[in-house]
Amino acid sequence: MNAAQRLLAAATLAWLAAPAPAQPSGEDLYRTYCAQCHGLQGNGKGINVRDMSVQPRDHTDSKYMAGRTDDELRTAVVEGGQALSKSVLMPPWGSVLEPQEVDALVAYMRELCDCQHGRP
């Protein structure tokens, strides 16, 4: 094995031994993709609301959120608000987020409202 091959083998072994990057938490994803409109606390009072004709949903509203299924929340995240006859201002994030990230966001929204579908 020549020096270039040894270097390539060492680099490959180092790459294989490196830990996989950590998956962002639902809270991290919410802060990145949702907080501008829905607010850091999820109360619908993000920094963009004063310029919006339709106010963002308050994800801390347990009564409203308990009436939404996880599939509805996933659809809103993946396809945008228009997919559920909600605001066209809610962008679709399906081309940006992996399915497990969408699930993490839905789980975090359930934490914000302290509710599950059908149970405030």
Given for the second form:
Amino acid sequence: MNAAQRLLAAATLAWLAAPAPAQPSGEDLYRTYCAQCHGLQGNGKGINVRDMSVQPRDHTDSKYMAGRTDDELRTAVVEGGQALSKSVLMPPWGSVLEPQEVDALVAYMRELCDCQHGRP
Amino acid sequence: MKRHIASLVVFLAAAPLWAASGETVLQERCAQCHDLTGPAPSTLEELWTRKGPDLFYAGVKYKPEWMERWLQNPSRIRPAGMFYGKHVRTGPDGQDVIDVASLVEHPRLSPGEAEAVTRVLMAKKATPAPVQEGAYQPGRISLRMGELMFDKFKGCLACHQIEPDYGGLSGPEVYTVTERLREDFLVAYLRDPQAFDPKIFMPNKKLKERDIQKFIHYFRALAQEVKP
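What about the form predicted together with the partner chain, after the form predicted on its own?
In what comes next, the whole complex appears, and the chain from above leads the way.
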């Protein structure tokens, strides 16, 4: 292996060993994009709600949330409320969030409701 | 004739000094809170800690006459601050409220400073996405139809106020937006907010071009309606 090859190999190893940029947590994503309407506590009481014609979903409502599959939650986040015949006030976040960020948000919503689909 | 030439020489000699003083004010009084070089925040942490709008493309975004006026008499445009998450707390009843004490007032500039800063800012055109000159074609829409679109059809009222004290609080008020921002910029921004600000908490609603135009007609009508 000549010097140039050794340098290339070292650079490749350094690149492989470098930590990938940390993916934001579901909670951080929620507090950035969702809390403006769904509230810091996830209870549907964000700062924007006063003049809304339809109130945002309370994500701590385990009974309601247990009735929703993870795929439905994912669709609501990515495509917005209208994709599920719900309110237009819930916008589509698909252009902002990566698929793994959507998964992190769905997991965080399950933490907020302390529930799984079919298990309140 | 000699007198005119002398005046011209003095003017040309002084012009760089004026520009320099605008640049000095910008660096000394604005740079702590505004990004003058870019790029826009690319992580949530950068988004949360941003204290004021990015200014590295101010020349394609703002209307100079508004900026010069506003800098002398600033008022709040985003009721919950630049990032609402920094200025909201949950009340005892579980309802989130704006923590008004946490909001910072914008410094007030003298007329001379405002004029000099505006001139320097208008030269900043490093726009992250294309803004096409003439993209906005002036037209009209009734306030009633505009509000229907803004609220019922697209749901934008959730985050934006359409008159003082009516509408959502996390985004900037829209009843002054066409006073503040160039319409051609608005066309590009409404088409794809993340092209300018990748992590911004405004969704891309994939608006049709004709709806973008109608929204801006509406904002212009609102500005006329709300004007004192």
